[in-house]
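Take a look at this one chain, the form predicted on its own, written out in structure tokens.
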Amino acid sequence: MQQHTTVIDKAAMALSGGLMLLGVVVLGLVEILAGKPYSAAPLTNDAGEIIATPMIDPTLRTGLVLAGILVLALYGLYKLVAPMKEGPATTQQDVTAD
């Protein structure tokens, strides 16, 4: 069975690894290259006082992640209930054995 990728199935492909992409490799160089805090959570002192605080919102990142598995998920739905297209029809002929 030959399977070709669609225009659908490209976009689907790209939305959704753009988006995770974003959201882990990008977002995490601009943490790593902005310096530290590296944790997802504000550091505070003894005082309960905010010190320090993650330069890009762990909530944008894990946003943009979700995002990505919902476009997986909704293009998964799709393949489930768009028709298949036949290929060329295939005639079998009848062989006899010797």
Second form
Amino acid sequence: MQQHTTVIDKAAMALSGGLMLLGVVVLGLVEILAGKPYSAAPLTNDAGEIIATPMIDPTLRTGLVLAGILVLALYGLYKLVAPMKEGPATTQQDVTAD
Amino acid sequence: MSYQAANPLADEFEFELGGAWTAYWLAFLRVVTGWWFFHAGVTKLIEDGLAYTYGPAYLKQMTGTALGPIPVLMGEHLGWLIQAMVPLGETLIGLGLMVGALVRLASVFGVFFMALFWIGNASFGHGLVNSDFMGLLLFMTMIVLATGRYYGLDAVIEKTKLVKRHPKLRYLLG
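Next up, the form predicted together with its partner chain in place of the form predicted on its own?
First the chain shown before, then all remaining chains and molecules of the complex.
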């Protein structure tokens, strides 16, 4: 099966994937390198008091992921309104027997 | 070892994207994801009917999130709608996925629900990539792979004259 991607397809993939991976993986790595807490939640002691907060606000990280999802949603809307390409989705080829 | 750029799965242990196991697994995943939402919705309907008061209360506590004031405003001004739409929406999304009808459209709403659950739920005590986020990704997988076409009603609906006349409906089906 041969599928052709347009510039818009590639831009949607790159932008949405880039934003989501930036929020989850890249800033997640930064969070680990910055020391405790290694996650997006604050670190508390036994009494429940916050003893360390994340270096990167989880609002920023989740915002980046949501932005990536929004890009995909806009791409979906674009596909709904953009004219479809003519021609069948698959092509058949005649095969001759030996 | 051979490597095909067009199909990296093509190897001596090939797992065809159009193969029987793929169809089986995507259909299975779709039905289980559907049951997850159907169960969540139908039990709310049994308990509270269309007056699920926790819905707007949940949205109102979502201050300071990446969604800004949107969920709080929804909770404050659309409470009556949220009370009805949470149980009804979850039930319909679940039903759609289980029978494989309008799967992509249902999954868009599933992504919307899961985004609110992910952002507002548990302050990421289990990390940013938690079960809510994985659920969100499941719905996105349903959209990307059009899982309604595997043993689902969308496979039948897409063959109707209506869809053939309006092929763009396939973006909502499948």
